[in-house]
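Here you get one chain, nothing else, as structure tokens; it is the form predicted alone.
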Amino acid sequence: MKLYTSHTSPFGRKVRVVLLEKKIEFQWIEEQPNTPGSLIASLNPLGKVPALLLDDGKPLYDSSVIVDYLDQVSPVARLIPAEHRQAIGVKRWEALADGIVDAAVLAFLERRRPAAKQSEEWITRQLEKVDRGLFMLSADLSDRKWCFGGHFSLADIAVGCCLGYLNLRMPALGWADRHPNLAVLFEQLNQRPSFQETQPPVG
């Protein structure tokens, strides 16, 4: 299977971490959406990364669908519980972490527009979502080691990729100072080879 994504996509990173944790062989193809010659629109009509091209030629998207598929296709290191209520608990964490990233991406892209065209109201609205989301992640984590169920799961992967993206694109946000329990979790995740191998490039 082939994974089409960029170095900096937190959603692509989530998929890469899952592939590494589950020891699934894959070919990683660097794709930057909205650049000349990009193939991503032919794999995902929404033109977003990541997209996973299966061996039968069928593409999968988005990241949440891809990681569900990967967890089912290999029994190694199950990341989503088999029991439905437990699975929903893990997916809830993923949904919140991914939603924080969505808002952060929108704010980041707005900041890249010409200054005269930027909407401070829009940026503020997105950053408020980020702040509320981080507060909920921190409150739900409390003093536990892992996000859900007492062990490493997709919930931790999603949160770790979310926090990594905030560090990359919004270092001035200072989330670690305001939520030290998330900082402890993030440090713990960064000890795992899967997180070390998928670190986004600095700068």
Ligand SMILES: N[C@@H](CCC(=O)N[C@@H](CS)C(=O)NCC(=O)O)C(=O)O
Second form
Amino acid sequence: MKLYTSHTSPFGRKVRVVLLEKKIEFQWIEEQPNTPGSLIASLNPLGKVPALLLDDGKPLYDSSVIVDYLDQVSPVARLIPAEHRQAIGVKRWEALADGIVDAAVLAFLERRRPAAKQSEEWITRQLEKVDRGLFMLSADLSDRKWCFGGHFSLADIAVGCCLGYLNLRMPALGWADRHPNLAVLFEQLNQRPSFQETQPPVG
Ligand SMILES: N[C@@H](CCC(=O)N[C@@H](CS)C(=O)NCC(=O)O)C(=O)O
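If the structure you just shared is the form predicted alone, then what does the corresponding form predicted in complex with this ligand look like?
Let us now look at the entire complex, which starts with that chain.
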């Protein structure tokens, strides 16, 4: 299978961490979705990375569908519980972490537009989502070691990729000082080879 993603995409990173944790072999094809000539729209009509091209030629998207698929195809290191209510619990964490990233991406892209075209109101709206989302992640984690079910799961992977993205694009946000329990989780995740191998580039 071939994974099309950029090296900075937090959604692509989530998929790469899952592939590594589950020891599934794959070919990584670097794809910058915003670059002219990008092939991504031929795999995903939404023009977004990541997309996973299966060996039978079928492309899968988005990242939450891909990781669900990957967890089902290999029994190694299950990341989503089999029991439905528990699976929903894990996916709820994933939805919140991914949603924080969506808002952070929108704020980041808005700030890249020419100054005269930027909307401070729009940026504030997105940053409020980020703030509220982090607050909820922190409250839900409380003093537990892992996000859900007392063990490492997709919930932790999604949260770790979200926090890594905030560090990459919004280093001044100061989430770690405001939510020390998330910082402890992040530190713990960064010791895993799957997180180390997928570190976003510095700068
Ligand atoms: N919900 C999607 C979000 C993917 C996404 O937003 N990817 C960004 C890169 S981080 C992208 O490809 N953006 C290009 C665009 O929106 O045109 C997923 O989880 O896969």
